[in-house]
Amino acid sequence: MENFEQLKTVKFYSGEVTPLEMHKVRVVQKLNLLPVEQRKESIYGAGFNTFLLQNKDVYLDMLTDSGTNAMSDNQVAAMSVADDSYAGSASYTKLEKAIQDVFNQKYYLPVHQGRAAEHIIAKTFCRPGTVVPMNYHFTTTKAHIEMMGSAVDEIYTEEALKTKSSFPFKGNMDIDKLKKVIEKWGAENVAYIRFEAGTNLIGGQPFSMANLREVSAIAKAHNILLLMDTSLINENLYFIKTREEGYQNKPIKAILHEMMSYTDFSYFSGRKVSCTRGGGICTNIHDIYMKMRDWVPLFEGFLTYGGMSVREIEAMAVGLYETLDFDVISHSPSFIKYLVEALDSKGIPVITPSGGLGCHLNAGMFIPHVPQTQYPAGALAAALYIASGIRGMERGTISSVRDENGNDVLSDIELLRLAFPRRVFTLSQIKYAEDRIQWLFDNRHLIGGLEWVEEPPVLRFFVGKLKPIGDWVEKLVAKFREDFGDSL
């Protein structure tokens, strides 16, 4: 009983260990499972685009923690007595409060939403000429940096793309490589340097404390500014105290309060880290605060609200606190870890070792005869919608980009994230999840690829649409059939 933070699994008489749900469930949503047939309409309708399915179509949604991770009864509580005031709201003061208390920062800048905040950013800090070296490039990320002229440069470690590894802290920022970014680009033409907690586009990988301690040592002695991208921190948090040695018996706070120290602004998206809509920018530099502040009134909205309504300032406020909670912070890790080892013991392609945010598939690894001009993970996102009514993210080449020659750039690696909205799916439903998966991946040799039917030029993954190359689908709905008769 000596670190009762940890024990969140539980071993039960038949041997098998489980994790354990912290919450008990008090409001509850209908959700749908449609025949497969109607799940079949239903992709082709969103065109083979999970973005462009319905809800009322979705069993289980795991698109993205992005805006829906349920919140606290404390946080709907606090919704109750926001203060409506446009300036000097007494709601803003709170959420003042919780940035310094939890973040240990002093100034804060609030934003409607995470991409508002790396706009802010881009638009201060970088111009052509300049490069951005970082852990892992974010879609929203790369594409504000780019826009405003900026290079990126991604510098990740060897053991970053390995899909099968037991390396605990992948997103982990390769130091000789950022040397070597420095020398090459000159130190004044670096315009900061962005740690991504979390790595989210390589599998929700952690970086560790000695890694960013390492990094901001060589920032500091370059004078370029370090910036953390901090939606993820609940996740990099809890693999920072269960991972790496030195952490296991320190607080959440004072982990959370060292990785800042090492910083020289963070900016977060609240639909991630607070399970709230909104965002915002932290700094303990007075001068990084001001280079930003008048920027807010223009894009955003006044300084004490930025975009967001009272209440969901209110309820920020309540859910960074709850930051600091283990229980909060340790159930989608945990259940990610449930069923990644499950898949993994199947011998199902899936990222290890398991990270935040989700369960990541290898596409390139699951339907490798499907090449990545046919776009995998997007055709196995489909895929698995149709066999399940689970709607995942494709985060692969349609995520990517096309290059001045109107070739694909092709992504690094091919994946369907399987997100994990905080305290919102049972222990049944990642069941039935493994199961479906399961079923998909005996089956893969039926799934084909995918072309376009309508490209965006821009962030083509959220709206673009694409159609089946050849009769697959109807092959796999056939198979689904002849297998499950008329269950669903």
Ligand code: F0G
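Numbering follows the first chain given and starts at 1. Source: prediction; values computed, not measured. Between two forms, the rigid core is the largest collection of C-alphas that superpose within 1.5 Å. Compared with the form predicted together with this ligand:
- Core-superposed comparison between these two forms: CA of residue 45 displaced by less than 2 Å.
- Once the cores line up, the CA of residue 35 ends up less than 2 angstroms apart between these two forms.
- Once both forms are fitted on their core, the CA shift for residue 67 between these two forms remains under 2 Å.
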The other form holds:
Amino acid sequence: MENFEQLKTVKFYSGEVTPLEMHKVRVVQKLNLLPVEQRKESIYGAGFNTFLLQNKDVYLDMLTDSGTNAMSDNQVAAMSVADDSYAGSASYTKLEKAIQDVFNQKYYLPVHQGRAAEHIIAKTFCRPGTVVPMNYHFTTTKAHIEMMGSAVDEIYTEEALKTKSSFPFKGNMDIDKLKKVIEKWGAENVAYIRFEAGTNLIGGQPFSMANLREVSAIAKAHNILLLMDTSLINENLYFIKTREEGYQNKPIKAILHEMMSYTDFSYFSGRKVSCTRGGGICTNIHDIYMKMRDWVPLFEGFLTYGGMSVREIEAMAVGLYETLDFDVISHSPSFIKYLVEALDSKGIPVITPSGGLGCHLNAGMFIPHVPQTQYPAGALAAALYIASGIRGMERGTISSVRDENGNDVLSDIELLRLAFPRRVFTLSQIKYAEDRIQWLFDNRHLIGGLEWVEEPPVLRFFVGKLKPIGDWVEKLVAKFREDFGDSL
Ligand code: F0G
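Cool, the form predicted alone is there; where's the form predicted together with this ligand?
Shown next: the complete complex, the earlier chain at its head.
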């Protein structure tokens, strides 16, 4: 029996509503919080690009939730009993069993991380003249599909890109758009329909079971395969259980099995879902398994490890079972909700409703005086690091590209993503983030734009270097000292 008590929010005697950690910390990693002057030096050294900061100079690393989650004691213990062998490892058998129990999927292909699954799936099912409709793309997903010559068509609902909303399932697909795409391309030219759980790039937003059921019925009626990206399934499960009518009293496992019953195959990044590394492709359809099987030894490694270490395989098996524990999957979304609602209540522009994955600051509204050509999301990421030592990820025009005339393709929306690695930060650390974001918001007029110093032609956001336009950084640091005195 599950403990449904945890569905209720814990209320403090004072009346305050606060999320509670349902775990205790038994292994710790020391953090540094540099003085503001040194943070300024570090961000100059990193070319105002948070990807280029050294982790030792970062207080809270909110760049991503990928490969940075905390493992449980049981996961760490499992790593020490791993069975080292290239073929037929007992650790692999445990993982296969976990995939069957947790996902209710018979066949499993191991890969070294999520994008490796995307590579094999795209290689098998995509070709020129075909399309992959999806609720929203993820960067690596789109790149693999397009590399194989297929087109990507995003069929999100009109709620999806609204920054301020109370719509609980912004990850839903627009059913009319789906029907139109199938009509336009012909069902035989739809390589597969891709549904991404906990839709990353629109703010970790879930889809509903009702929407999945409807999409599945359409796919079946047209004989089109339905693929689910389950990398962020934990939080999508949490949101179906807590937000969707009729699911409050259903065990997580039953909800997950129902989701899987609507899909033909799925894949995941173990860097997210199981708090490990690695990943995999799962299906109950033998033919789909056989179509992809032989690529695994060629690109990833033999079928019983797929590029993963046996220790990660052991930890993954345990981690997958733990996704069925409500305490485990509720931690991240309830902490994110806390920060999003705290900021929103102060008029600080954040994406609402809160999702999984992280808190997304709307940089375009935070610093509207900085034009998109001067990269507000990048400038806000640098300013937040200077103000707090917190590292977020730019998700705006720097992450975009230039057109054939060399002009920036301006992003739909300028976001600063503050990811919440699962079970990593305490509430006082989140309160610290809230405090420094508030200070930055009150002093937002001081924040200026950025310009390029070194701009790589491809994926410029990873290693490109920029510098501030004017002396706004000096002014920000001076104001910090004025307001905080000797404080770090
Ligand atoms: N699908 C989704 C929804 C993802 O968020 C990611 C990775 C992948 C696939 C690829 O998996 O990294 O294991 O190869 N997201 C990370 C992020 C990189 O920071 O959001 P991977």
